[in-house]
Structure formats: C-alpha cells, structure tokens
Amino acid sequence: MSQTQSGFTKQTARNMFYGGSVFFALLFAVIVFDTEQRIPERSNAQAITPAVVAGKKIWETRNCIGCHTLLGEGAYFAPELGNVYKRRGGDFIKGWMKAMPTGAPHRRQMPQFDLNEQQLNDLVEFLKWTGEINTEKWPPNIEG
C-alpha cells in the first residue's frame, strides 16, 4: 500500500515563496516607476522663482520644520503650513510674524526673527509654492 503526501511539501513552499517574491518585487518596481513618472506634473517645479528659493533657505536656516511642518514633515509643535497661504493669504503671514512673541499668557510662542520686508516677502512666495504643490488633497482639512 503506498502513502500519498498531503498539502505543502518544501518544494511547493519554495516556490511559493520565491514566486511571491518576485511578483511583489515586480509589483513594486511598476509603482515606484508610476510614481517617478507623476512627479514632474505634481511638483509645482515651473514655479519656481528666485523668490521661492530664497524663501525656503529663510524656512531652513531659521529651522522652521524644527517646530511646524510641511506638507505633512517636521515637527507637530506648531501648525502645518503646507497650507497657510490658502488659509490666511500673504499679508497676514507676514503680519503675524512680525507680531510674534505675542507674549500671551499660557499659550505656545513663536519668537521674533527680525526679518526685513523682502524675507517676508519670499518667506510668502515659499509658503504659496508649496500650496500649490499636487499633494492629492494633504492636508485632508483646511486648517492643516
């Protein structure tokens, strides 16, 4: 009387395993190239202006992600500001960093970076840019 096998032997598991394996990597390799193929449409790049760059070096150097973040990055200490230009527009970015410390009472502060009216002003047309990146709706709220 002979004996059959039942269910997996280690053959079926390998080739379960290494076929999984290649189909998953397959898999991933169309979605990071789906991926690098939307960015150039999705970025905002030909918005770019020597305004924006300056801006974002304004964001880096006075280490703005250290408390805020953008579009979805840096710290959660403050408000995400991937959308403030929507939400407030330029002349009140601008108004509300000149105005800080408040020095209201119990309330996070934001401290006072002394920036002239053209680092406002670029500090503005980064924080525009980056609203007008395609973010497919990132932030899902207005308000960040």
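Positions refer to the first chain, counted from 1. Small disclaimer: the values here were computed from a predicted structure and weren't measured. First, how it differs from the form predicted together with its partner chain.
- Domain assignment between these two forms: residue 64 and residue 124 are placed in one and the same rigid part, by better superposition fit of each C-alpha.
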The other form holds:
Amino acid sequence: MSQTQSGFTKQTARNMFYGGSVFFALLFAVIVFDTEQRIPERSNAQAITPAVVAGKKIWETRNCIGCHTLLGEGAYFAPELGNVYKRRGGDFIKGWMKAMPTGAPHRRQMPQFDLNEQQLNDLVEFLKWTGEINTEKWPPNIEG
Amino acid sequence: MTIATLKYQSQSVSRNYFIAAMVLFAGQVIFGITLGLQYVIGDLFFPYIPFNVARMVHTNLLIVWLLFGFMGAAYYMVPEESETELFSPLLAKVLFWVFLAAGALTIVGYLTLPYAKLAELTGNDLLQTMGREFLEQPLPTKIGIVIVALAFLFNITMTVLKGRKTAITVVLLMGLWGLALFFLFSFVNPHNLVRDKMYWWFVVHLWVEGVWELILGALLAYVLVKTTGVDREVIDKWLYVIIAFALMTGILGTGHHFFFIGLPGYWQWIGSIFSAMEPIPFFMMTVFAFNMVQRRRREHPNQAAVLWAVGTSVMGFLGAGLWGFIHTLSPVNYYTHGSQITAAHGHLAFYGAYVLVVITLISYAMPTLRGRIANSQKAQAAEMWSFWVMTIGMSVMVLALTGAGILQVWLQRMPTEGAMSFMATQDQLAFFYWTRVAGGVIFLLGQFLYFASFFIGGEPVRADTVKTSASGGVLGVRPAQRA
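Switching conditions: you have the form predicted alone, so give me the form predicted together with its partner chain.
Shown next: the complete complex, the earlier chain at its head.
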C-alpha cells in the first residue's frame, strides 16, 4: 500500500515523527504551565495545613491506595475515599480505623494500622481537604 | 562457547534477562490469581498477605519483568542492528544481577514487613516517594532503578554510536531514554495532592501511552524485518508513521487522566479529543503486521514468532485501542472513572501491547540463543497453543471485568438518588469476579504451556526444511501448527 505512494518517503515519515512529537510536547508543556497556575485555586491550596501534609504522609506510608481509590485513582477493592469525609464524617472514619479488622468470615478485611489519635486526626484532615478539591463534580453521587 | 546462530556473541547476555523476565512473569500471574480470589473470598490469606500487598507485588513484578524484557531485547537487537559487539558485555552481566537482587529484595520487603516499617527503614523520610500506585518502591530501589537504567543506556548508546545506526535502534534508544527520563518524575511528590497526581501521570501515562510505544514499535519492526524479509525501507517508514501518531495523540492524550483530579476543565476537551485518536497508531500497527506478513519474501522457520508478532498487533489494538476508547470520552469517563472498566482496559492493554511484544522478541531470540534458528515443529506447536490459551484466558478475564464494570456503573454511579454503596455493589458482581478467576486460571495454564514449550525437544526447523505455505497471506502461519 504505502510502497505505491511514491511521494511519501521514509524521510517524510521521520520528519513527521520528529516535528509532530516536538510540537505536541511543547504544546503540552505550555498547557501544563497554565494548569500549574490554576492548581492552587482549584485545590484550595491555602487550606493545606501541616495536619493535611502529615495526613497525606499517613495515607502514603500505609499504602491506602493499594485497596482504595482517591479521586478515582488507585485499586478498586475498597470504597472511594475522596468524598468519604462528606459521606461519613470525621468521627466515623476514626472509629472505623480503630475497629479494623472486622474479622467477618469471607468478607474483605482492612488491616489494623494502630494509628494514634494525632495520626487519625491528621488523616481525617487530609481526607477533609481532599473532599474540597474542585473535581468537576466527580463522583456522580455520594457513593463514589 | 561460541553460539553459531548468533552473529555477535555478546548478544548472549540477553539470555539471562529473558529467563528472569519469564520467572517474574510467572510470579505476577500467581499473585494476580490471589488478588482475583480475594475479590470473592475477602479474608483469603489475611492478615499475612493483605490485598494491597499482593497488588503491589502483582503490579511491581509486571513493571520489573517488562523492564527485564526491554533490556534483554535491547542487548539482543542492538549488536545485530549496529553490526558490532556490545560495548561492554561485562557491564550487562553485572547489571543483570544488581537489578535482580534489587527487585527480589524489594518484593521480599513488601511481603515480610509492614509497609510503614519498610518506609521508615529505607529512608522514606529523606524524600517521600512511596505509597503512590505503581511507584511503591522504597527510595533505594528507585535510586537503583535509575542507576541501572543509566548504566544500561550508556552501554547500549555506546554500542549504537560505534556501529551502524538503523531506524529501529534510533527509535528503540529514544524509547529507552524516554523511559529513564520520565521515571525521574517518580521522585516528585508535592504536598498538594492535585499536583502530586498530575506529575504521577508523567511517569505512568507518558510511559505506557508514550515512550513505551516507541519501544513496542521498534521490537515489532525488528521481528518483522527478521521473519518476513520485507525491505527495511518499507518497515522503517511504517515504524516512523506509527510512532508519529503514537506521540501526536498520546502526549496530549495524557489529558484523559486529568478530567476529575482537580485540574482545569479544559482538559476534558483536550483529553477527550486526543485520546480518542490514540487507537489510530494501534490500528496502523495491526495493518502493518498483517501487511508485512502478507508480503513476506520467505518462510521463516520460526513461525511461532510470527504468530506472537501478529498477535501483539491485534491484541494491542483491542486492549489499548478499543478498550481504551470505550471509556476515554469525558462524559463516559465521568461514570466509569475508577471502576472495573478501568481494570478491564488495564489488563488487556498491558497484555496485548507489552506482554505480547516482549514474548514476541523472546520467541524469536531464544532459539538462536540456544544454537538454532527455530525450535522443532512440536515445540512451536505448543508455543502457538500457549498463545491461544493465554489470549483466551485474558479475554475471559477482560470480558468478565467489563461486565462487572457495566453493572457497577449501573448500580453505583448512574442513580442520582438511592445509589447502591460500593460494598453492596461489589456483592452483586460476584458472578463476574468468579468468571474472572476462571479466566486467570486459564491464563496460568497457557503460561505453563508456554514455559513447557522451552523443554520440548525434537529436530529444529531449518531454513531449508520449512514448508512453504500454499495459501499465502497471514494464513501462512499455519504450516508449523499443522505438524
């Protein structure tokens, strides 16, 4: 097929690759630069307190993403937590964490992370802040 | 020991890489089946191997074995393409053991220590990089990956520089350098979750829907050059067109991950439009593979490798192209984001594009590393069966997950009032999840068959004994199968 199109040579194809890639990479960089400027407002960045930062670290070092999703990203084994603060509230989250694992036979189990009160509060602060991010109205309903 | 079937003896360093890749692949599938079972028997292996640990092992093994596969492929292809011995075979041998040890230690760490303890012991406080999906590796492992990658790239680049430069090696090198470069974003973890997520995709998306496609294209083109004997000019041109479309759609296609994670709404337009075009390069790859096989100048004795190559192009299109397209438009993704639809796409895309292309290369290279152009008819027949069994197993899994995803969206996402909760929905999906486990077991059987094919002896097919196909076209893959 392409052999018969004598005008379209390997060099043309190569130039299209280099030119196209560089063009779109630069365009991407420009848009990302613009996005960077808007992140503070969209994420309510002034509300990122030391507790939120500490909570994010708890989130990461307990590998929560290995079961849960956060803003729809992660594993699909356990509920979405981006809006869990709105769905359940802070006290419920803390009580839940303390009660794990349920030990109910054949049900999915969440490990006990032995977090202290301070760590639980930080985690709740992180999830509360996460719930305020402008996610273009995602998820569609409170169930996440 | 000289291997007569190798043009350059230093190509033989790739052998260990391929073997390690396959062993880790087996581990990945075992953990995958464990995860599938945990979906339906929630407390299986709890608390010894919780779901999150098994998943981390499953996905990290995939990444590591594909990297072994890519590195082995480069060590095999580059000397032959460059018409010169590898710059330093010794460095390649040393790096193999370093990478294997680092990978094994990391997996052992995941399985034996609580993750928070592992983070503490490995200096996560110095630079917090852990606990993000696919980038769970401790800091020393991440640094190790960078060192191994740089030393590997140095070796490969020096080899290319001292020898012939072909389109295939140039594209391969760009892909591999890009892989290393974008991995550096794994060290970027801002406190702001939105920013964290955006740069996280610079690793994940710009790998699998960006630079890895260059590697994929180069590997596929190489095997097609070797097995079909079609003129390089033709294959090179196809390669450039395919990767041009891959990057022209894939770079801005990153936007399809930016819909609902806190980034500006304009990404819904950019992401939808460009990612909707991402199937184009995969479709072209399918046309390319069929076309080259149809115009082949000779019957290569290794028809199994041809089947894997054609299989890559078709399954890559279905998994990365079609299954990606079904949920990539933002109004659709609004409902499917983070559902089992995503899982279905992820599985088929990785299998179709990257698992199969690495096996394609291994299938082509491994016989020559063992002193023959091709395996016996019997071994090739087993190999071809393994392709079909694995592909059917994967298809069962993906269709089951797609069904689960559709039902999940219907019950949990679509209702504006009285939507079902996540866990209540999960209970409704049990049938699909059991079917998925069955697909996983079929896949495992296919994998056993593939490994078994390495141990089936018999008289190797030689260039002068290969049967020419009467039917022509891609149907020509049949002669070896009939035997």
